[in-house]
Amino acid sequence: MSALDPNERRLTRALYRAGIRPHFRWRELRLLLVVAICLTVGWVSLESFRQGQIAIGDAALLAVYLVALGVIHVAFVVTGRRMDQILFPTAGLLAGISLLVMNRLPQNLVVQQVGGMELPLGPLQLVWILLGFSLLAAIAIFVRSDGWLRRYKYTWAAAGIALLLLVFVFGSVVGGARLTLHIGPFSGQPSELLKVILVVFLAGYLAENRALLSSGTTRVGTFTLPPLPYLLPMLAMWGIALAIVIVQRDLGAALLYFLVFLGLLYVATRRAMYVLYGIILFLVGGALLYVLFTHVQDRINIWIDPFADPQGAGYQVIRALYAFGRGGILGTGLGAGLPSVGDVPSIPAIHTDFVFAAIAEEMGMLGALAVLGLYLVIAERGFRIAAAAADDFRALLATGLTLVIVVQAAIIAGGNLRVLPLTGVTLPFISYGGSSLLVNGAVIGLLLALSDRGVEAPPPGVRPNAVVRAAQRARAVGGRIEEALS
C-alpha cells in the first residue's frame, strides 16, 4: 500500500469495505489506451482509402473489441490478480491487427451461420477473438493452482494421444492434410490443443526427471546419453513428431512440436547435446520420409524451387513473395494492397496460412517487423515469468508455453518469406481460426495465472465485512476441493 498516493489509498479502503479487493494495473491500463490509439488510427486509415476521404466508417466490430479489453482490464483490478501488465495489452494488440486484416479482407473468404445470423470474415473473428479472451481471463482469474496439471500429466499425455488417433481415424482431410475433426455441428483441429497438452506432459516429466536425466549415464559409442528407460518418451515424442507427417500430412505441427520439445529438454538439462541429437535424429526421419512420401517431397519441392511449377504446386508461395515486393519498406497502406483480383483472392489462403504476407504487403517491412516484435515481448515475459518460478515444474510449463506461441509464428513467418518449408500452422491471435485462437487465450490465460503473485493484502485499519468474509471462506473451501481433486 506503501506505493499508492493518498487518492488511491481512500479509493482501495472504499473498494474493499464494499467487498471488492482490487489491484489498479496501471502499466497495463497505459499498454491498452496505446493498443487502442494504434488500432483506431489503422481503423480511420483503412476507412479512409475506401471512402477516398478522412471517415471512420462502420466502427462497431472495433467498438466491440476495445470495450471487451476494457472489461478484462476492470475484470482483473477488481478480482485483485497481481500478474504480469504487459502479456494482455500485446495479445490484445495483436488479435486487433487481426480484426483489421480480416475486415479488410474479401469478406466472403469464409461465412458461417451462427444463430440465425450469417457471419462473414469480420465477424466470425470478432466472435472467435471474443470467445479466445473470454478463455484467457477465466483462466487467468480462477486459475491458482497447478496440482490440476502436475499430477496428472500421463493422463494429459494418453488425452493428447487419444486426441491424435480420432483425427488419425475420423478427421477429414482440407487442403490435402488430414487436420480437422468434426463432432456434430462443430468442427476444429485438436492438434493446436493437443500442443498445450505435451507442453503439460513434457513440463511434469522433465521436471520430475531432470536430475537423472541431466546426468549422462548410458554410453552408446562416443555418445553419452541418459538412463535408457528415461530415452523413451523422447523417442516416442521423435515418433509422434514423423507420424503426424506421414498420417496428417501436417509438417508444420510435427516442426512445431519437436521443436517446443527440444527446448523444453535444454532447458531442464543445460545439456546441448542432447539437442544435438534430437535434430540428428529429426533429419534422418525427414530424409527417410522424403524419399518414402510424395507430398514431403511436394513441400520440399515447392520450397527450393517455387518457379519449377508457378501456376501450380508454387502459386501461392510465389504470389506471397510479390507481395512482400510490393509492399516494400513502409507498405501500401491499409486497403490499398492486392488481396484479390475480382472476387478471386490474389493468394488462395490469405486469412490463414498467408496473412504474414497480407500484413508486410499493407504494413510494410517496418509493419512486418512490428508484428514480430509484438512476439519478442511475448518470449521475454514468457521466459521472465519461467525465471521467476517457484519450481521446475513452473519454470518449464512457462517455458513450453512461450515457446508454443514463439515458434509457432517463426514457423509460420519463415513459410510465408521461404525461409522454410510452407507448413500449415497459423500466425497465433491473427490468422483466422477459432481453434487457433482459443488455443493461444488459453496459453496467455495459463502465463498470467503462473506469474500471478497473489491477492493484495487489505489497507491497514479495514476489517473484511460479510461479503468478504465469505468470499474468503469459499476459496479456502474451493482450494481445499482442488486440492483434493489434484
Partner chain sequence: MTGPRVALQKLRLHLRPRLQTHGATPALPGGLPSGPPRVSRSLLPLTLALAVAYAALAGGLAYWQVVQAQALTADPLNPLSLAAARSAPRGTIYDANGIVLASNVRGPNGERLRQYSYTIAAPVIGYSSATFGTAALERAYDAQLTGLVSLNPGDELLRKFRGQPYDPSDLHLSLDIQLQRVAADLLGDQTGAIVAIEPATGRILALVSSPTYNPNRVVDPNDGRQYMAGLQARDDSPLLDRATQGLYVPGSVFKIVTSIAALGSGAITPQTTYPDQPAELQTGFLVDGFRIHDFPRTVQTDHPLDYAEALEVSSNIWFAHAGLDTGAQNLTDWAARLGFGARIPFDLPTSPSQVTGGNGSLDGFQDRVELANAAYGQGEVLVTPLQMALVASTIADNGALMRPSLVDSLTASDGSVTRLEPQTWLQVCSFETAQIIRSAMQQAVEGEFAVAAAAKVPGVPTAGKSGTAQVGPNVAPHSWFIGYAPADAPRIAVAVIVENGGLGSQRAVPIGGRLMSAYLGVLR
The other form holds:
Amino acid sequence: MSALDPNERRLTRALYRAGIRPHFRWRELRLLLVVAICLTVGWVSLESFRQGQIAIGDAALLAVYLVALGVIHVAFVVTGRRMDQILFPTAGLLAGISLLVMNRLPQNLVVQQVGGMELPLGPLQLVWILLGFSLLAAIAIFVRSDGWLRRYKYTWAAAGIALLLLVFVFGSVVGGARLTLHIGPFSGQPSELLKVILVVFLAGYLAENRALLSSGTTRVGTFTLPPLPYLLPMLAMWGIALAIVIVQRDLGAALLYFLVFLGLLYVATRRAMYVLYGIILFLVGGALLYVLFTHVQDRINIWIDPFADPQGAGYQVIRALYAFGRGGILGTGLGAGLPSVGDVPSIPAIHTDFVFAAIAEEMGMLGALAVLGLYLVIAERGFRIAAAAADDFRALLATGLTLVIVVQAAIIAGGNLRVLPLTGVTLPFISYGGSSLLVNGAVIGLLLALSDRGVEAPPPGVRPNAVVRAAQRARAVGGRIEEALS
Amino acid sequence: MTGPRVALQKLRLHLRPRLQTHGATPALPGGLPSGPPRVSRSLLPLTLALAVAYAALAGGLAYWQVVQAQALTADPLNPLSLAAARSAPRGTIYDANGIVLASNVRGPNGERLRQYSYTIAAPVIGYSSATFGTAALERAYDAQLTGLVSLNPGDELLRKFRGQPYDPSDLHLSLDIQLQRVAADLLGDQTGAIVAIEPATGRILALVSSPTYNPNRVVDPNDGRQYMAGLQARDDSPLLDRATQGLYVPGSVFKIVTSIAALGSGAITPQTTYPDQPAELQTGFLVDGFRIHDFPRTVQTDHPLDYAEALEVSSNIWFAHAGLDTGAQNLTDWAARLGFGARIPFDLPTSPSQVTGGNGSLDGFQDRVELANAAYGQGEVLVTPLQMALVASTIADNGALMRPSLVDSLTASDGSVTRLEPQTWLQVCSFETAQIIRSAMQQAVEGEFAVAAAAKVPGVPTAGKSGTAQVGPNVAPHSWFIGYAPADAPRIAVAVIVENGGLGSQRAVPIGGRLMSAYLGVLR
Amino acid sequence: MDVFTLSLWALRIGFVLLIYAFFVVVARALWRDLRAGVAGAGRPLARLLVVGSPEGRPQAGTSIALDAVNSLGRDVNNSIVLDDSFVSADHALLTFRGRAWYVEDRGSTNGTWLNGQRVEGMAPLGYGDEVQIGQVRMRLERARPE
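Let's compare: the form predicted on its own is above, so bring in the form predicted together with its partner chain.
Then the entire complex follows, led off by the chain already shown.
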C-alpha cells in the first residue's frame, strides 16, 4: 500500500478531488483477468466444437458476464472497502464455469417467460448469476455493522422457522419433496435461505454462551455432558429445523444443517466429545429414519447398489457414473460429452443435482478436481477471515458461512460420486437455480463484509439524514421484539 | 488426487501463523479469569476434517474416472454404446480362416443393420439389434466392436485427439465356420449341443446349440419384434445357448471326472479291482438299500475289472465302488479343480456345473447313495456341454486346463493387431494321472469291448468316452460323448450331447467321431 | 490428425489448465500474505492505556493491545472485558477502519463517552483521545512510542 506507483497516485488524487476515496485491489484485478482469459478459452473451445472450426460464436452472454465482474470490481475499488480480494474472483470463476455448462446443456431444460421474452437455460442462468452477484456486491459494500445480525438472533431463528412452516403449508411438491414456495409470480426454495439464517442464529447463540458451553458440564452417570440448560434452546432449534426438513423430504438440507451445526459447535467449544455425541445422535437418528421412512430406505439402497434397478431407482446414479467414466482424466471436452438421445440429456436433473457429473465428463478428472479446489480456496479464505475476526460472533459467523458453501459442495459432489447417498442439494454457484445463486451470493457478500478492514475515512460532514433516523427507529422496534422472544 | 491435497497443505501452512498470532494475544487485563480459547484455534482440526472429506471426493473421482472408466464405458447399458452405434459402423467378425461372419448393411430405411452370414453361428455371435440390444459375442465385445474402448490402455489418452472418437475393432475368432457347419449338420434337427476345443490352447473350434435362431430376423427392423416373440413362446428354447448354459445329467462321461478325483487323490490305482464286482453284475451293488446295476450289454467277465477295463466297458458298479472310496469331499474338490461349482470365465455367459445339489450332510451329498450314483454321472450331477468339453481337453492336454476362448485377435482401424494369448486357467491333475486316463480313454474307443468304438477316426488313434444319461422313467436318455484325437498328440477335443437321443454309443459317439474326422481331414 | 482437432484440444486443455493458473496466482498471493504475516506478527495496531478505573478491574495504568476490531463490555466473551458496575454486558466497539479509529456504542445503558461527549452511533477518534465506558477512562495510544 505504501508504494503507490505514479499512475495510481494521479488517479487517486483525481478521485479524492471528486470526494471518492478508492482502495485499489490489484490482486483481485489480476485474478479476474485470469478468470476472464480462462472463461474465454472455455467459450471458444465450446463454440469451436459446435461449429467445426475455430470460432467464438455469439459471445454476448460471456461478454455481459465479464463486464459485470468488472463493474463489481470497480465498485469495490471506488467505495474503498478493504476486503478480501480472492473470494470474489473465485466465486466469479465458479459462476463462469456454470455459465459455460448451462450454455452447453440442452437449452430447453428450463424455459421461463420474463416480460414477454422467452429465456432458455443459458441466459436465464446468467440473469440469476447477475442478480446473485448484485446482492453479493450490495452486501459487501453497504453492510458495515454486523449488529443487525448479532442482536436479533432469536428473531432470525423465529423467521427461519416461520419460513419453513410457510413452505410446509403452502409449498408445492416438486419431485417428491415439498421444497418450493410460490409467492405470486415468484418461486423459490426457502431451505437455501434457511441455512444462512441457521448459521446466523448458531453463531450468535454460541458466541454469547461459548464460555459456559466449553467449561461447564453436566454429569449423567459416567457421561460428561454439556451444560444442558445452555444447549437446549440450540438443540431444540436444530431439532425443529431437522424435523421439518425431514417431513419435507429434503435430506440434503438436513445433512447440511447437521454438519454445519456440528462444525460450529466444535469450533465454538473446542470439545471433540460434543462432535462424538453429535455423530452418535446422527447415527441413531439415521437408523431410525431408515426404519421409519421408505424414501430414506430408497436413497440408501440406491446408494449401496444402484445396479439393482438400473432402469428405475438407480437410473440417475448409474447414468452419472457412466458420465464420470466417459470423462476419464482429460474429459471429452466442452460440448463433446453426453450423447443425448434425441433432445433428452443422458442424466435427468443434469443442470441441478448432477451438474458435477456433467463437469467431470466434459472437463475430465483434472477439471473436476479444479472445481473442488476452488471450493477449497473459498474454505481457506473463509477460515482466514474467521481466524482474523476480532470477536467470536464474527469468527463463528465466518466459519459457518464458509462451511455452508464448502460442505454443501462436498455433499452433492459426494452424492454424484457415490461416496455419499445422493441427496438433492445444489452445487454452489454452479447448479442452475435462482434461490441457490442469490443465497450463495449473499453468503460470499457477508464473508466479504466480515473481512473488511475498514473503509478509508469517510469525507467529513456526514450527518444523520432521514434514512439513518428511520433505521434507528426500526432498530428500537427490533430490540423490543427480540426482548419479547428471548 | 494432488490438486486438493496440495491446496489443503497450503491452507494448513497458511492458517498456522495466524493462529499463533492470536494465541499470543495478551491475556485480559485486571487479573480476570480469561475466556474460552480463541475460536481461531479450533479451525485447524476443522480444516483437517474438510481436507479428509475432499480427499475422499478426489479418491472417488480417481476411482470412477481412472480405475473404473473403461469398465463403465464398456458397460452394455451405457447410452454411449447406442450413440457410438449411430455414428460409426460396428467392427466385422471373421472366423479362423478369415471368412466374414458378421458385417454391416443398410436397412430399408437407411439405418445401419447387422448382417450375419451363417445362422448356425448364432449361439456364438448372437445379435446386435436396435430393439433388443446385444447378445453373445456381440455383447461381450460390444465396446470393442463399437470402438468405445481400445484394448491398449495407452491409446485412451491419445484417442481424445482424434477427430473420430470411435475406433471399431474387427474380431478374429478361433471358430472354424466349416467345422461349425459340419457339427450343425451332424446334429441336424436333433436337440443338443456340440463343443469342439483345441486342447493345447483352449481355442473354441466349434460351438453348436440346436435348435437355434436366425439373428438376421432378430435385427430386422420390420418383423424383429414378432419373430422374437415367436422365439420366446417356443417350448424348445431356441434362444438358450445349450452348449454353455444347458445343464444336463452327464451319465458315464462323468466317469472321467471321477477318474481324475479317484486317481488324483490316491483312492485308486490303475490296478485297483473290486473282488465283489463280477458277482454284483448279476445281483447289483447294494449301497445302503439302493441297488446299482450295470447295463446288460456290459461284457460278462469272470475276473474283477481293473481301471482301464472298467472304463472300457463303462462299469457303473466299478465306478460306484471307486466313488465311495474316493469320498464326497475328494470328488467335489477335484471337480472344483475342473471348474465345477463356478461360472466358467468365458466370452459367453455360462451356467455353473455341479456334482451335487450341495445341501446334504455328507459334504453336500444327501447320503452314500447319492455319492455312489454321482460317481457314474447320475444322482444330482448336472453339467454343461462346455464343461464336459473342458474335461476332455484337460485330459488331452495332460492335466492342464486352458482358459476357453473364442477370440484370437482384434484388429483396430489403423491395422494394429492385438492378440489374445492362450492362458492356462487351472492345473487340474498330474501328468501321470492324465496319462493313465488317456490310455484308458483310448482303450474305451479302440479296445476289444469298447462301447465308444464308433468314435474311431480311421487311421488316427482316438480316445473318448460315451455316456447314456438316465433322465427319468419312460423318457429316452441323453446321449453323450466326449473325446479327443489324435490320441497321442490331440488337436481337437469334443463334447457332444443329443437330448433324449438314446444310447450314447448309437447317437453321440458317431457324431463325435465324424466331427473329429472332418477336422483332421480324414474322410469316412 | 488435422490442425483443427489439435487446436480444439489445445483450447480444451488450456481451459482446464487456466483454472490451475488461477490457483497459482492465488497461491502466490497467499505466500506473500504468509511472509508479510510472519514479519508483522504479534505487533498490535494500537494500545488503550487505562487512565482511571475506580473499581480496579482493570487497574489504572494497564496497557491493552488492540486488534482491528475490539469489543468492550462486562461479558466474558468480549475481547476487552471491563468488569465495572456501570459497564453494560456488550457496551462498545472500537474498530480500526483503514486509516482511522472509530468507537461505536452498542446500545449501552450508560453510554460511551469520547472526550467528555456522549457518542451517538459511530465516532472517529485519534491518538490521545480519551474514551470513557462506565467508570473506566482509557486513552488511545500508538502501539510504539515514537
